[in-house]
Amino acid sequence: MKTLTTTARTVCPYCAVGCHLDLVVENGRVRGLDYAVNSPVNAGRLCARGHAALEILTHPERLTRPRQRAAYGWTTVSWNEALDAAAENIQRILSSHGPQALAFLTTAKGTNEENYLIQKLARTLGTHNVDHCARLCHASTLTGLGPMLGMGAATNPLSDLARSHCLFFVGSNLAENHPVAFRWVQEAKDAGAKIVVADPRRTPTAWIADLYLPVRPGTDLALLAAMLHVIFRDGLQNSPFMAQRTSGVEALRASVSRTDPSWAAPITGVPARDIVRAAHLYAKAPRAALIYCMGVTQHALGTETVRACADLALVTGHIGTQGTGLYPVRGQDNVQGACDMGALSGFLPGYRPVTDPQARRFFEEAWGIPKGTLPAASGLTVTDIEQEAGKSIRGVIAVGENPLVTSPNTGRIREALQRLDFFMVMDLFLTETAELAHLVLPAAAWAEKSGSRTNTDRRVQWSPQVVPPPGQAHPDGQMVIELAHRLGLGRYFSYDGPEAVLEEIRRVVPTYAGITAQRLRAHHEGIPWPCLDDTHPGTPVLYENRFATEDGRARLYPLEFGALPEVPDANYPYCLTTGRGKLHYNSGAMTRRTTSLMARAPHLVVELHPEDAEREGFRPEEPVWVVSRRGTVKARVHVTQAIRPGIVFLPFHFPDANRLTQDVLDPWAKIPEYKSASCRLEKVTRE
């Protein structure tokens, strides 16, 4: 038979830079993939895990038919049953207790066109309690930017990083967690940038940093309240930019008037000489840029936090410009698409509030679905629908989630799905929480199927469907589809392909309406939303000479703060954080199924400094245990002089590592304080 090979080029379904994966393939089968050096993202570079991708596709484990827990265990059945069963216990649910009882979890690393049906299908049912994994790691982005800046989402593109003169990373690993783009930070640095980066570790990142500020977990508020101190104290404020762009200004000048380095350094341990040189070197660079990631929004104090770090760009006049901005470095490979389809309970797509009468009616008559169909109140966020499992909600359909791993406080987590009615579980394999489902629906992975995704910096791009899933798996947005269907609800699910869904898209959020699946296809660099006809470019940097406010100026906000839920003590002794590893992703449901990265990284590991590691007499690579208030998990010691003594490092990879994290909340985001909880080691005497 005559080999027939094909390149057809992909997004990577890692992380949120978007590179692109130019797949080999030969007679409808993946054979290997090539380096996309022409690509403008990623110009043919790959990460470990990038490299590792193909892996998942031809995977041993992959569910292949749908799966219906019986009395006796497992037992696979046919779609028709398996559609049948959902909607018969879908539609139960809201018989006997109304659509509020149900929960839709969607997914950031599926397309704009999947998460976009996901949340059309909770709504159309009636209800807003639908959200994502956004609420885990960057709602506090939307909460904290969106009211001051007009939207939640990164002002320049990634390779701007390039053109900046001071390179400020707050909590973000980018070295190690965003790889490839690290190179524009490489560009910048060796043009005479200077780096500075705030962390409790000393990463990869801070390898090259000119400046390095240890600064303790759960403390970043108190860093940024003393810089905006110094600043404001040594003159180093933008006036200008701050009288013609912005308000607020007295507010958040008193808020911060006591804030000096020397309150802050024994709160957050870096010393006061370098939060004033940290000050000074962002304030003073002609242009500079802010890169932040889960070490500022993993907190109780998230949004306020985020605010700080806008605060700080405000102040200084560095935004709007190339080589200026914000940088909130998404994880998962579509969460800022996510969030743009309304993925979000408070959130239609958008981001057009679920309490706006106009924008419920807008969606009403665009989706034809009957006046009042839309709750004025917002829906459940993922906390409030674990929270409330098994209680006021009766059935969940969750859509590649595995919340059993990236939840916190997991324990509780488990407890609570197992009091559902109904549970449905959309995903790859069967994960951690797909084991505790009533019924698994076996889905595509991401060069099985077709759609658009929207990278960190508000890159939208096209990945075709270059090869067909494995035995009977089916994309979510098909699946959604056809599940509307047998709720009675196909005339508002008329689609035959995900072109089609995002035609709608184009028609209900004005951020996309230039994007259409042709153009992507003809423009595989993407197109930077907003993009508001066929003709426009995209913008790659926001708030050139407005921001998205109603009167186009900025709100600075006067910074608040709380005292940490969680503090170390006697029984407790240790500083516990948690974060990305380098070979690993989100839940590990890929990753850990990845026979050349588990080899590299196969197990749980706590990083803690020499002296502890001597104190507590452990030697490397020893099991221990760690014991917070809400569990214990074992893991094996990696001795590192990058932590500082009295703090403990635990990669979130892997299960049972969020049973010991807390789930108190941002007030304004819900998302949990993941980055700082009290733990003490005890050695493992037996297993």
The other form holds:
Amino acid sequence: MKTLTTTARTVCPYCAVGCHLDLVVENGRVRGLDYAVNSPVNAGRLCARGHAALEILTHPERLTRPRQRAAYGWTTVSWNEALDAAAENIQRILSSHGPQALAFLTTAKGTNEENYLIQKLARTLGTHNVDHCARLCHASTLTGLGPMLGMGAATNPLSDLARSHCLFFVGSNLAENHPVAFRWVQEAKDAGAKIVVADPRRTPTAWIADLYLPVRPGTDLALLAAMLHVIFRDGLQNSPFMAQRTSGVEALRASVSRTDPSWAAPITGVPARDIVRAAHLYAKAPRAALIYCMGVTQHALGTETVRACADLALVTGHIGTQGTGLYPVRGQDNVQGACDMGALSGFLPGYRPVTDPQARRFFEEAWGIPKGTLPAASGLTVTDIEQEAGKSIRGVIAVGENPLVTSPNTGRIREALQRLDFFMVMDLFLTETAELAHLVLPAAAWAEKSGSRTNTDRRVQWSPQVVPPPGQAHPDGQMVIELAHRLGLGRYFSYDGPEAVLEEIRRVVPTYAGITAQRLRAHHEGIPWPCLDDTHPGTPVLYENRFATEDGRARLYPLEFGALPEVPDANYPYCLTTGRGKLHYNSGAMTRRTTSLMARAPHLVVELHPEDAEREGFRPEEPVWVVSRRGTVKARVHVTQAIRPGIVFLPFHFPDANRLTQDVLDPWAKIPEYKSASCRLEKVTRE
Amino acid sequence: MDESLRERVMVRLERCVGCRSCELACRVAHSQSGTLWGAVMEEPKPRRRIFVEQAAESPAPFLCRHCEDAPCVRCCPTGALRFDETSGLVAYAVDRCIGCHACVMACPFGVVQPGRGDLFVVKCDRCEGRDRPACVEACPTRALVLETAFLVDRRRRAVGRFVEAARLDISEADLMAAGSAQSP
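For the form predicted in complex with the partner chain instead of the form predicted on its own, what are the coordinates?
Below is the entire complex, every chain and molecule, led by the chain shown above.
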């Protein structure tokens, strides 16, 4: 037989940089990957996870048949039986408890079209209980930046970092989590830019820093407030910019009048003169960018801290032009898109608040559903759904989410999910969460389905289907459509493919108005939203002339300080912070099954400072117990100078790391406090 | 570093006896002290850049091939690994490295290794500051040779075969078949 070799350009399924992966296809099977050298996104670069992505496609543990829980273990069922069972269970919950007893957890790993369909299904059933993991990573960006600037998204493309004169990283470890994007940071540095990094760990991002601020977990707000104080005190603010384009400066100035560096130094652990230097470097640079990530957002004070970041950019006028801007760097490949599609309990597609009667009427008319179907109140968030599971929530449909690894205080979540009447999971693998389900449907991976995805630059890219899914696996979108038909909602869900869904999306989401599948296929480099019509080239830089608020001005917010929910004490003397490593990815559902990555990072490690290791009497690589008020996990000691004494670090990619974290929520964003908890370390004694 | 074109290390698999002298010499050459005794006592332990593995029936030394258009260079996000045209080597600049380990995943020979401690990636630098790499010097069977030496050797052997065949008045192919031929 003649071998037929072709290459197909797909978008990497891992982080939000949205790198292109060229798959080499031989006789309908993926044989290898090629570096996409002519891609404007990654120019052929790829990180360790991207290299290993192919292992997912042919993985022996992939789910290939629907399975239903039986008295003992699982029974495999046919595709039709599975969907019938799902529809029947959902109908039963609807008739006995009403739509508010149902909840949908959708996924940032799905395409825009899939997220749109899932939220549409939830909403046509009459509930806003649809949410996804953005709640756990950048929810505070939406609640923080939304009211201030008008949109909760990165203002500039990542490639703009190379044009900056000063890059200020707060709680972002770009080098390890988005390595391919770090080349623009290196380019900036080569051109003479100053790099300032605030992080409790001296991460690879901090290696090239000109100024490193070893801030204590949870105290970023104090650091930013002190920087704002210095900027006002030393007259470094951009007064013309503020007068022309912002409002609320007096209240902000008053709120930081007492937050001087000598006040912040003991709180943050950063020397006062370094805070002054950081403020001067950032404010005086002709063009400066502020990059923040989970270190800012995943706090009980997350929204406040995001506001402080935006205040800093607005006060100095470092926003709205090339080389400046605010970069909330997204974690997952389509977390931006899933938010845009309204996979959020408080927002309809295009960030129209569900509390807005006009927005509700617009969507009821657009979808042709009866008037009054959409409730007036916001639905439950991921964290609420998990709390209410088994109480007011009777049924949960989870698409590609693994809350048993990623949600805080997982011990409690396991109990909650087990109390559900019906729990359905669609996933690639039998994850820790799927093991609790009543029904598991096999899903298609990235190269097995077509659709658009939006990266952290707001760049919408098309990723085509290259190979068929294994066995009876189907794309999530197709499963949702078939489920909708069985629930009697077929007339609202008549689509003949993702292209048709995107056509509907562009009619209802103004920022996607000019984005068609045809255009995306023709421009593999993608189109950054807002894209207003068929010929609009897209908008790489936001707010060049006006902010997306009602009056076109950005609103400065005064800062308010709150107490940390848990501080180290005699029983729990260490501050525990969590984060990501370079080889594993999020819940590890994919990377922990990838042999080439597991060989290099096989187990959970806890990082601690040599002083602490010596005090506790731990040898490197020794297994120890990490104990918090909520749970205990075993991890191997990794002794490193990169972390401050008194602080320990756990990556959350392995099950149980999140048993330790707190489920204290930010009041606006409902994002949990992942980044600081108190813990103690105990020796593992032989049984 | 010497700016001129550096010769590549050639591997003659059929000569390798798996003694691992090259691994030892590599560790010593990349230790802080530079002596065997010092290298043994050092912390962190010096890392080797050459790996003798069992390939099929024969031991086989693996080390960086310093490929042109190398996968590790292509995928490196920050240009920490780059092909140096003057020396002809894949050069590693530690100050640009972010330790993302993309190169570790990309190398088809598995000879870019994750580092411990200060170095984030460990790979053959063809012994900076040495004329002949430590592994080549240490190899007792001359399984590892430098390119020029390899070519000179090969030429000498070819001439030798030619002379021998002429002396015995048989064809070179028959001479090879008769089994008296030396390795290429």
